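As structure tokens, one chain now follows by itself in the form predicted on its own.
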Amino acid sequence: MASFAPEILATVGTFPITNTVVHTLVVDSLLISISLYVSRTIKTIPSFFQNTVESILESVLNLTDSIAHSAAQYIFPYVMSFFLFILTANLTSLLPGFGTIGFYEDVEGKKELIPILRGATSDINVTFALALVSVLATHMLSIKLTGIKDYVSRFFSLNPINLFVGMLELVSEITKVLSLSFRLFGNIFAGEFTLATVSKLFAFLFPLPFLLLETIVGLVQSLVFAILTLVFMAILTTPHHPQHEEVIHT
């Protein structure tokens, strides 16, 4: 990877198909196949890949409950499609051919690799629409659980000193965005510079422990976004004022 910018491989209309995009397709396509294979392979007697599935969902699904209580339901799938994306973006982005596989073209005089395949999270405009969505989707849920004249009462209110803490907490919703997309971005990228930079130095076994270590970034950052929009919504879809607290019905 030379540069912060994805590769442009194609245009359709105005619309710049980049080398990430096209990795996002191909994890997309690929968590949307197991899914239908699951679903139509479910046995009462577990195979071992059903059961490994199982064992995840059940897993993320006891941590959001834990922590969302009677939100949980509502929070969970959004919890599982960002830890289940970025996962599956870290680990194969570090499969042999990401960045390697390609095509020249000149750039100001000189051949330049184009690869087909570039880490999807290692694109800040994919990191950035992930953050965005998290945190629109977090404010969705707290419209929609804790009622509108709730919502508005964090931000909003008659008291100056209230109003104040309202306005510091709409700064940090912006800051959400750039402090979620920034951290996943920065850790993969740099991570995938640095395991290109060292496989081209030292082309056999040299590589390896940066492969695990950057195995283990994939893992630790996919949680760690997961993990912190887990965190957002259960903050804001409990409500602001406790005396007027409804059930959540399910």
Given for the second form:
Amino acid sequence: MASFAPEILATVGTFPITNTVVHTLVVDSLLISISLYVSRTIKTIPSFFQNTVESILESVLNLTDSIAHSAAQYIFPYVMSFFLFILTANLTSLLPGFGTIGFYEDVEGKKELIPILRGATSDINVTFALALVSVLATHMLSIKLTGIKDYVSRFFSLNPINLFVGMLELVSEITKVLSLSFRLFGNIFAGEFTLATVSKLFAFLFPLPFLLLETIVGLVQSLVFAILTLVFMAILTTPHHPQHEEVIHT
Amino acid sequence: MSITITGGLIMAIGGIIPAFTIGLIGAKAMEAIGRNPEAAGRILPPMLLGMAFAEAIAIYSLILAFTK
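Follow the form predicted on its own with the form predicted together with the partner chain, if you could.
Complete assembly follows, chain above in first position.
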């Protein structure tokens, strides 16, 4: 339970299938089947299920619109899919059976439980991949919406002060990946660890408030990841006006 | 033994400022709700977001404490 690395269940070729990969696939198939079902059975007079999905989508779309304005239609799919994936992964990893049902295996002479399912976001590889996708998509959207010239002028400039600021921007792009991934991973992993410790102390009723806390943490962290992605994308897709252009205009 | 001490120290020192910050955010939110009780629903989500950002600093030190 206390190990950072996910437990390996089987290997296909050289690719290890870990318990977090299994959970990622479960979450993916859940989300894909729900979205396929909703998009196939869409009606003018919505059913209860369609209504629920629409209200969730609409609230996030309104938030995106209020922050990103004209670029909202490009940004919204990323924000929504990050939010849904992380929320589903966080909440389903609190279900009973995660980290407890598995089989015993001899690891260095000791018998250890290898759980079949483990929360996807409690694996640094998953959160790091999510953060990488988020930052790379931000840069691609920036090139697509503001043009390559404007994009490059954000980081490199002939003005020495702007060049220095651009270098700082470049460094902040790297720290963005680290902070996004560590924030999500740390919160969920710490939550898992807390729940395991508390359940060891006293198994009945006592872990309940902690479970409630972890539910809130899972919701808030998925919201934080989505909103940060949204804000980064909104900042990088607004055209960057270099100083000399403004001088020409005035 | 030294492992326990370093991990504990990282967590203890790294937890000071985030704990203080979360307390500050909570206190200010309570103050705001006290001034305007009807706005409690609107104050709560930004407060939780701010707390999540402050908590992230403590989480970084938690990861460092585990990995040393």
